[in-house]
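The data below hold one chain only, encoded as structure tokens and taken in the form predicted on its own.
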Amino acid sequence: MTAEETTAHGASLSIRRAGKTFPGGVVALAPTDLDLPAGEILVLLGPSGCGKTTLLRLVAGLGAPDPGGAVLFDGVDVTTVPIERRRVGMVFQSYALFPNMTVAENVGYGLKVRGEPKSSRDAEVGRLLDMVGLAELSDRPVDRISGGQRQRVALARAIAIRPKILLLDEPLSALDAALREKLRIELARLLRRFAITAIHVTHDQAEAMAIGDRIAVMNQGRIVQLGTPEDVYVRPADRFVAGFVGVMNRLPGRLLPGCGVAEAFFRPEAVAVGPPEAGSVVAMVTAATFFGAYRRLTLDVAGHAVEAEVPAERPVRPGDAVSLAVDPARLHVFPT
């Protein structure tokens, strides 16, 4: 990998009081402030309708923020600059490739439109296809390559124009689960290799964890937590984040002796499961799912469902009675 490949080519991004209200007074995005340093990968994570695609469109220039909002690239206000002059690259869920073109022609299309000489265009296309592992498919029509390969072509095409900001709108959601899991790791590797400032939109928490340097969790048109994947998982800001990112158990505090709170929230990995003992919290195993390295148990605790994890070799089966203990240091408390 050359120094040129690892140098951040992207712009810093600042969003100031940018909101979006649609006709009829529907607020899709509350006034939002956000800062990204050059080269950072930010994931916008949240359920459908939470405002993440609206925010992405404001950065792209596909929509204008409400009066008073601003979008800045490297400190320069681009709020009124149209998309074709913002130098943003976009990768969509459909990839939007040209089916009548080859892999190389798709990647080089933006450079051709710009009027780049064929010699320099071919050199850049060759470099990018080599980086994404598709050099041997350069002359193949895109309708004769796999979904994963098309995703890499779309990424290379978006990067070919050297965008200041790369925007990815759920680019993996149309793929099957096994391929999506493989490509999320590959996409994260490629984005870091190109070192372009990127915003990735998804509703898939595992995808967000694998790809983002930071994650902005959104709900009802607002960013409710912004932090590293570890911050968001280990220290969720509120009940919504706790429930949306990973599995979060909830039990009345009275069922956990000594916990000292009205409601206890905790992750499955905070639960210790053992043989039933006098004085312990007793639970009934209602489901045990094998995941290779561990088993995910569903436990019934006085009518409340609790998820726990045990090593795969533990012979725990539905119908077994077990004891349950929760690490007090890993309890979460949220306002009612």
Given for the second form:
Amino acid sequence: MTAEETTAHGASLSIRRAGKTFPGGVVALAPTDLDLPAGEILVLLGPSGCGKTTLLRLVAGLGAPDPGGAVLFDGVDVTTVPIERRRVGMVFQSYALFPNMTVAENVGYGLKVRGEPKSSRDAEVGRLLDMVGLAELSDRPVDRISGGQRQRVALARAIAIRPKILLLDEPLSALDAALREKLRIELARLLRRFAITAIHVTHDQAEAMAIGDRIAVMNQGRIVQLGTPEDVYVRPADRFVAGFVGVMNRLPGRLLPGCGVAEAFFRPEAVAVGPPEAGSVVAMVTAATFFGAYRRLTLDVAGHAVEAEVPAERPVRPGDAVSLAVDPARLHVFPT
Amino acid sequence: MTRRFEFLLLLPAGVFVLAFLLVPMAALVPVAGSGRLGWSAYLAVVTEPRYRATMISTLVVAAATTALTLAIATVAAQFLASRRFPGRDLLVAMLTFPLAFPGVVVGFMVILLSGRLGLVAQASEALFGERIVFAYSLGGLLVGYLYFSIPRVILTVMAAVEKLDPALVEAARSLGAGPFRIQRDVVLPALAPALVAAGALCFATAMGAFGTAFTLATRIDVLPMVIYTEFTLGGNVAIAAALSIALGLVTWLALALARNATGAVAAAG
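Counterpart to the form predicted on its own, namely the form predicted in complex with its partner chain:
Let's see the whole complex now, leading with the same chain.
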């Protein structure tokens, strides 16, 4: 890598009280504040309709925030700057490659529009195609390359204009599961190599963990938790985050002092499974699946299903009775 | 079993092609050679100045109709497909209205618009003291053809615009392309197959349309009119047959050339 490639480029992003209400009064995004330092990769994670794509489009300039909201790049208000002049790189779920152009023509299109001379354009396109590992496909029409290759062409095309911010709208969800997993790692590596400020939208929590420096978990038009992947996984802010990110057990119960109803959340790896003993919580194993490194058990605890993980060498079988304890430090209780 | 079933599926199309296309066309070929001129009737289409001029003016009117229709319909279809405004649904429904009109009715409407007592004539007399009348010329014919071809082309192109991935335009915008550049580089190439198909239909219809010309025109020489006069008035069946086959061949050739040219353009990008 040359020095230029490793230098962080891209702008810092600030979003101030930006909300979006659609005609008809549907609030897609409540007024939101967000700060992203230059070079950071933020993942917007949430179910469909949570407002993550709406927020991405506000940053892109494909939609204007409700009055009072503002989008700033490097401290400069770009709220009224149209997308054509905002210098944002976009990667779409459908990739949106131009079907009438080759791989190289797609990647070079933004530079061509900007009137860059052909020689420097060709050099830059060659450099980018090298970086994404598609140099030998440069003259192919884009309908004759694979889904994973298309995704990389879309990424190279977006990067070519040296955008201030790179915006990725579910760029992996059009792929099948096995390829998605492989490309998630690939994409995370490329984004770090480009060292660019990026916002990546997804509904896949494993993808969010792999790609984001930080994750903003969104629900019903709001950011409900903003933190590192570890924060979000280990210290979920509320019931929604606890249920949405990773595998989570939930057991209903009562809060002792006020006798309020609450739910306890804990991860399979926080469950300690031992031989049945008097005085402990006893459960029945209803299913045991071997995963190589560990064994995933489904336990029946007084009519509630609980997932637990035990070392693979422990010979636990369906029908066995076991005792079960949950590490209190890894137990999250949220009132219902 | 499946092969036999496939053959059964082919049967209706086969019968149709044989009975309505191949047999009458094959019958037409010798008829053209049966007249006073013999087989040179075919040559007359090219050598006889009147027929040649007619063929050329027919081609010009059809080509102009196609070009104008595509230009107007492409703009209108994109507007109608992407915008929501009050009355839009009514407007789109009204577009299908002229589809059912026979050429005679279209011709009548052209006369109402631009005939001796038409709207244009009255307006121009009031404004400039001069009556502008173009209903009975090739200009009137062009207006009539536009009237019935624009709606059907708009509907075809609208369907294609609605299938266009909106992310394509958004991607081009994010790369800095302005609206005209996006039309040229992204939208028109994506619409090309629909434009070629709709344009081909428009051109072929304009080549063969008869009712409008018949209503407007004593002085309009387009090929279908000449075929009609040779056949019914002149009793010149052989020339009528030769002209018919020439009309079919020339239309087919023009469409094949257009399809090839646009295919090459699309491939070259």
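Just so you know, these numbers come straight off a predicted model, no measurement behind them. We call the rigid core whatever largest set of C-alpha positions still superposes within 1.5 Å between the two forms. Numbering follows the first chain given and starts at 1.
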_How about Ser280 - superposed on the rigid core, does its CA move between these two forms by 2 Å or more?_
yes
_Taking the rigid core as the reference frame, tell me whether Arg314 has a CA displacement of 2 angstroms or more between these two forms._
yes
*Answer yes if the Cα of Gly292 shifts by 2 angstroms or more between these two forms on a rigid-core superposition, and no otherwise.*
yes
